[in-house]
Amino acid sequence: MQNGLHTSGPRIGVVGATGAVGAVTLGLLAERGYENVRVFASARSAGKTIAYGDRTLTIEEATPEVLAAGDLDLALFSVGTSASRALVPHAAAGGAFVVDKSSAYRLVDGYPLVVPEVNGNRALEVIGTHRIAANPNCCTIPLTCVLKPLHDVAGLKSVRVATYQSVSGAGWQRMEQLRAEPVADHNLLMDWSWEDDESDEESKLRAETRKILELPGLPVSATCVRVPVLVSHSEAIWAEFEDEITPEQAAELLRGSASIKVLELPEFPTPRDATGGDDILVGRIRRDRAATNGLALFLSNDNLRKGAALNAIQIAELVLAAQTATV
């Protein structure tokens, strides 16, 4: 599929394809061949063209009637919550299978939260079903990929994390900001709202990662800063097992998971070196001094990729597969 081209493949619509990870996504799927395409976003920017693969889209407003309509198999969201809310029912109404990049059914009963290399398998309950499925937080994805194997093998006991996000993540107009200023402009910020003395990216962070990993009592304590890199978040990581595990023990195990680099001493994660690839680099395995049986880790990984637009196509394609074994 990766390779193929779709001349009479899946009818897919990207709904935000003007935004950060709307571009990103319509470059993936060029990428991976598919030809039958179509582009949304507000009524401003319907009529204009947008670039795709060797060609150009014409972009149509995003209406609950023209997502209704009933000519899309796929519908892949990079809206905000609100805009989520009010036309991804429509187009899953419509029969679209959708994988929505909000926040709006991340946490909420019955629409899966999806990661393909942890729980690939809960996007498919819903195919008979409210065909919604939604996308983590792109610090999330990540650090649920990393978890996941040593969990399985250990038996995760807490985890905390520090997350250093790019200013990517908060769109182009932040991108464009960060590119006219000065660096030294720029402080560590906390630019997201409060739930009392957490972020509610904090917050969203433990309770993404208990509802992947199905794990609702793990203690997850995080930090969440916004720092000046243009594009791709890193996390510290430590994480406490009920077992014994040791850091080659640990390294071996990420090296044999999908979706993951491990690098060695003096190589290390870094956002450069993440941006624009599809892994998810990860380094500086160690102990966790202050804790039994503790790891320390560092990750780095590209935000608009893996941490948001490939992985709800991965999503996608994991459902399209199925549909097709069915038929």
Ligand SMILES: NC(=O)c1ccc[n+]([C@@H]2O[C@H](COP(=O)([O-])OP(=O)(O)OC[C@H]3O[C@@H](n4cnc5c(N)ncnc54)[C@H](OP(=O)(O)O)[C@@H]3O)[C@@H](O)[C@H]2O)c1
Contents of the next structure:
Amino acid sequence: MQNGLHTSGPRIGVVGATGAVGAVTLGLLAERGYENVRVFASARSAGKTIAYGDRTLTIEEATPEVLAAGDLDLALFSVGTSASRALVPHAAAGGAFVVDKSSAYRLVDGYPLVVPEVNGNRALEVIGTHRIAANPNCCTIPLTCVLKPLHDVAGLKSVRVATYQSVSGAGWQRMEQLRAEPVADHNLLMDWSWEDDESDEESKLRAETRKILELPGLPVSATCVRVPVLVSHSEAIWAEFEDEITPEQAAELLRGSASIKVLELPEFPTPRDATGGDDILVGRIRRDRAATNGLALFLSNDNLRKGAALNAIQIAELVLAAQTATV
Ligand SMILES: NC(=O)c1ccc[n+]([C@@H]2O[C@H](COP(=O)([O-])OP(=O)(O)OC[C@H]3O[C@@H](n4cnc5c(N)ncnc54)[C@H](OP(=O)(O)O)[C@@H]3O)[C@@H](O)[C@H]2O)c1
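Next up, the form predicted in complex with the ligand. The previous block was the form predicted on its own.
What follows is the whole complex; the chain from before opens it.
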């Protein structure tokens, strides 16, 4: 027994356990029955306790030494880019397979950026190498899940996307802030860094989509906006294709795709309906009147689950299963 837990199964470290993504990660791991879980955060949280299923775990400070000690099989990181850069290599050096949810490794050559439904085979590249896989941005994950099956049939030519991102995408403190704000003070925000005339969120969406779909020249134009919604991001997507594809064909393809639920009018995706679920809700699938072979559609997805914690656990499960199969 360790920390009040049975110690069977992979030894998992959740690093950033006190955060918005960390909390959902713990909930998903407990639901899936993982027993051997340790929780890490900054020195600010060390020694405090946190619930895991029906047990209580004590938070450890995530230091290079502790993470490198060699007693973790898997480390799920959600701590922000600079902390990831400082800590992830130590966990990997200690023998853990790491899934990092920050942008530290996403666009670095040689590090797989993985959405299991789209390019799950890439996750296995970490075995026998550096042991680090990157989890994409919370908007890139649902976007690529929707684009991939359509691309396979009709060939993507260009993508335009407008996002409506919830405040939970910016962490638990922003959730608390929204809860405390009078409704009349709510507003749209563009709270990312500017890179020339784009935000870094917009350029990330383009670069990550290209890497995951392995379409390095794909034109992708994004406008990202933070909206006063607590959880779940929405995206309006306009995709142009080489070949003709009808809305009916697209709906049929998406209905047959893992992690996607297609809604028909009068139903349409909303953040409220997406929150707490694992599905990417897709609807409003229609012909794009401004393109020759174009489709317009709308999606909502829980950014803390499939957009972050769930996707990372799915990556980890692919690798753990492959490792078990080769032992
Ligand atoms: N929110 C999303 O939808 C989403 C989606 C995809 C990816 N991500 C990424 O996931 C990461 C975390 O996001 P979040 O929304 O969960 O943020 P958050 O709610 O602000 O939580 C941040 C977590 O990181 C920990 N932390 C911060 N600095 C640390 C350090 N130096 N050492 C150890 N732990 C440290 C914090 O611990 P303390 O409580 O001790 O400060 C806390 O547990 C970010 O990289 C974010 O970009 C988030």
